[in-house]
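There is one chain below, alone, in structure tokens, taken in the form predicted on its own.
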Amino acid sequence: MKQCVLIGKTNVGKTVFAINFADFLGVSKLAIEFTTPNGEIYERNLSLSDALQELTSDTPHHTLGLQKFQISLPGLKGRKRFTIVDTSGLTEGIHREAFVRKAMAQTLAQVRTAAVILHLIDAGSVGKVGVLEAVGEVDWQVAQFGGMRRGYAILANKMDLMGAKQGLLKIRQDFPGHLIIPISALNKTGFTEVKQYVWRHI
């Protein structure tokens, strides 16, 4: 089954997006497959509200490993099934903890075979501190690799925050040639455009 991988720095809203996008597509309960950086696999069934409460946090690296669940995407010509893969957040440089380094390597391995790569960038932070401080080298590298692939798009997240409109302009200036979709993972705005994009590439 084709995969849609979510990638980005820590705390950009990947998990919130994954859960709320599932809600937007009409999913009421998630059957999630968890894969730890050590390769251990287990499954859990969670309601959307429980998933938001348990799987999201302001603490960096709350997601350590892969979190996968299947989606049935409705369209004008029937439905398409695919897997959303939520991943560990990336950081600049080499992380001091080996387990986190394994989790980030696991994230990058998923990107190689993904049909769709959705790269989340925090537009709210970009608006506050600027592209160089908020984005960093890791995002430039992801964009450089993604730009060579079909199915790569940047999601400028947190458009509900003050300064995000300015941040979106900076992202567009600094990532020319890439498709950039402004969204709010929290408020589920921009999701129609994301749905249409995923449909075209799955």
Ligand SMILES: Nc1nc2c(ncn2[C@@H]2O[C@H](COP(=O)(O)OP(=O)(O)O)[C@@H](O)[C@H]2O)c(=O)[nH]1
Second form
Amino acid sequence: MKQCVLIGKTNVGKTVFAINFADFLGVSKLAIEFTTPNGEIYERNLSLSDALQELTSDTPHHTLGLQKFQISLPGLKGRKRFTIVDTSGLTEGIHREAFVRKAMAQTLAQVRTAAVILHLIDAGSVGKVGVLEAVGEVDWQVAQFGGMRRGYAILANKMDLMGAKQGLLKIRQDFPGHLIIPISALNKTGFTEVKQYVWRHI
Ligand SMILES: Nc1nc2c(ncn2[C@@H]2O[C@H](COP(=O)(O)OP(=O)(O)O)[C@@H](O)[C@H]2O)c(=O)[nH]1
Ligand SMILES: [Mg+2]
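We have the form predicted on its own; now please give the form predicted in complex with the named molecule.
Let's see the whole complex now, leading with the same chain.
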């Protein structure tokens, strides 16, 4: 099964995007396969609203390990099935907790085999705190790696926040040559374009 991997710094909205994108694609219940950083696997069924409540948070590193679920995407030429892989957030430098470091290594391992890599950047914070704090070395690294292959796009998230327009301009300046799709994971805007992009690469 082809995989669409969500990657990016912690708190940029990867998990909100995963759940709301599933909703947008017509999924009403999620069968989520969790893989802990230690490699243990278990499955849970969650409604979309329970998933949003339990799995997203404004404290960093709420998602540790991988959360995968299957999506069936309807298109003109039938359906395509693929797996969305929500990953733990990347941080700058070497994190002090071994468990978090393990989770990050696990995230990077997913990227190698992914058909689609969606790299989320928080455009709302870029406008607010300046690109240096919101976008880090780790984002440049991901973009450099992603730019060498097919199926890599940047999602400029939180476009509903004040200052996000300015943030988007800055992201466009700083990541030239990449496809950048502005979205609000919270309000489900920009999702049609993301869907078309995923469809083309799955
Ligand atoms: N305003 C706004 N907040 C968002 C958006 N997407 C996510 N958030 C918030 O950002 C925080 C982190 O979201 P989460 O999905 O857990 O981030 P993750 O660590 O990348 O998985 C939560 O408080 C979300 O409600 C968005 O599009 N707009
Ligand atoms: Mg998360």
